[in-house]
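First, one chain by itself in structure tokens, the form predicted alone.
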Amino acid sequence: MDGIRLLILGTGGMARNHAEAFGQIPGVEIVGGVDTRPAQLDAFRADFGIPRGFASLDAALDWGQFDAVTNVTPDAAHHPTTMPLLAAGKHVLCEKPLATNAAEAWQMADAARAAGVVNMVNLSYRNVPALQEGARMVRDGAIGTVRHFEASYLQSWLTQPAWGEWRSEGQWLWRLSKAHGSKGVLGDVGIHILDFATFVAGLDVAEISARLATFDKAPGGRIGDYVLDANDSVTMQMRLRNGALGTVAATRFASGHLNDLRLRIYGDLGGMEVSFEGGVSRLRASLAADLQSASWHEIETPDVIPIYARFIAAIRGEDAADPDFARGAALQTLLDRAEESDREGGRSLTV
């Protein structure tokens, strides 16, 4: 399939980016976009050079005229809108986290399969050359066996206004509410840093404990009608399936960071650091050689082919599908065993 005639389902902040990225694609047509929101959706459409606008995902599936679509719906949306679309027979991206809980997410991954179309997750830092190059070293065995590491997903937007004024604009305050779809910091960059240590990894989780807070942010607990008790900061020790230990870190109140994430991880051969900070991707390496004198040194990445090109290729037969859905049910998981044992008082609990 050359042609690629793609919808956009939801029309905020995010979609810009998926609507720069696909439109760079060669042979991927935007063909709509949809959004309950008349404004927004005409706006976007007038940005983007879209030709179609549908008020609900039904009107456009009436239409059809379609064979992919990238998912940018807020993550209590991404389960039920994507069920019809999988039904339908088509392939979709889909923003993370798949769903809000992993019952949903492993059903979705489920109805992916049995429809056979290409089904990813935008797992976005799976695009940092480090943490490729640094996944592949660590599968051809350059550090040995994984024994421990520890990683930490640091942002600062509630400490100040880089990003945007979250005390006074939706598209921040839905993230600190639970009743408008947020699963907190756990599950809106939680997610990305359990992938980014467990990918380079390349171990699932066996044993998972965690500890979340949510911290006072406004007079009462709320701003208009969000109340703000969704979790701002969160951290998980597990035990991976070879045994390994290891920690995880994610909050909104690192002050001085506005986006960075970092893995140490060590095996009995060597030890890596995996970065992305400050937008810059990194990664260091102290391997056998190296090891009397505990020297560290740069390790040249290539670059990487962004998801959405990936999503493209899948499609057109020319790359696997990865992330894919099973990816993401599986961080989900992880995600509502780490709500779990924040309820337990911070149990070690079997994933």
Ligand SMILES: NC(=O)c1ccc[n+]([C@@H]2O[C@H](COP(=O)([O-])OP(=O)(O)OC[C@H]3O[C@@H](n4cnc5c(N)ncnc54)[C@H](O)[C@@H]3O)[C@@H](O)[C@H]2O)c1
Second form
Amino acid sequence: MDGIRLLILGTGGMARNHAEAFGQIPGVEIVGGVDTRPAQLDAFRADFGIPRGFASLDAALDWGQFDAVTNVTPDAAHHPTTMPLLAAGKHVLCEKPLATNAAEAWQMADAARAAGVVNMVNLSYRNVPALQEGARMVRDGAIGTVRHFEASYLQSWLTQPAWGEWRSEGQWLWRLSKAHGSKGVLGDVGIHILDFATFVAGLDVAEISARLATFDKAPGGRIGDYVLDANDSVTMQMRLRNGALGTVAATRFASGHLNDLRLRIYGDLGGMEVSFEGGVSRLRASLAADLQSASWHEIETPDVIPIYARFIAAIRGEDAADPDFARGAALQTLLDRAEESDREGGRSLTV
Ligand SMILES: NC(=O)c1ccc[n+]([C@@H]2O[C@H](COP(=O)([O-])OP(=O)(O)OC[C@H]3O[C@@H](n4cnc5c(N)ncnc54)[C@H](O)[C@@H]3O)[C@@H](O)[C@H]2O)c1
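With the form predicted alone done, generate the form predicted in complex with the named molecule in the same format.
So here's everything in the complex, that chain up top.
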């Protein structure tokens, strides 16, 4: 399939990123946008010159003249909107987290496989060159057997307004409220750092324990319709399949960090630090001869083809659909286990 007709489902903040990226891929035509907020949809279509707009997914499906969809709705809408798209045989790139619980995420993965369509989840930090090169080096044995790691995802949009006012803007308020489908910082960015750590390690999680914290942020714990009950901070401990031990943390209260990810990973032959801080991708390692002096070196990293372009290449049969819905569902299982562990006072659970 050479020319690909793409529909953008959900035209909020993150959808701008999708429209810009897909708009630059040769042969991709953004044929329509869907949003339940008419004014938002109109402004978005005007900004990106999108010919058609639909007030609901059903209306877009009735029209039907598209091959693929990028689903950029809020987390709680991913499952109810993706299932009919799969039933209609459309290829789907879905934002993370795939759903709001593992059962629904696995339903999506199973339905996508049965439909035989391309299905990918936008774990966007796969686009970071240091992540891909770090994973390749670990796979090639550069640090030996992985024994230990520590990973963190640090944000601070609850302590300053660099990205807007969380107290008054819907795009931040739904992220703070369980009834609006949010799994808190755990689902919002915890999923990214879980993928970051386990993708580089090349190993699945065998055992996990977690503590979650939701801090008082407004009188009575609510703002308008939004009950502010979703977690703001999470710490997790985990054992990987090979016995390696590690910690993963994420928070919206890391004052001084806007959006910083870091993984330190150690094996019996070397250590590695993979970071994406201040928007800068960086890979450092201490290998073999460096170990005794504990010296560290910058590693050059080749460019990476972003997920948007790889989704289109996968539809054309030119690339693998990775990360796919099954990977998204496996990560969702970790999110559910983390919540369960916290409810049981941080008990360690097998995955
Ligand atoms: N991969 C990343 O790095 C990354 C970054 C930011 C956001 N995200 C994800 O992108 C998704 C959207 O986040 P956002 O910040 O753009 O949120 P947002 O609230 O700004 O935008 C969501 C849009 O979807 C619309 N919408 C809601 N329900 C709908 C439905 N049923 N049909 C059609 N439109 C509907 C809303 O009106 C809104 O315009 C979330 O799942 C979020 O986790 C991912």
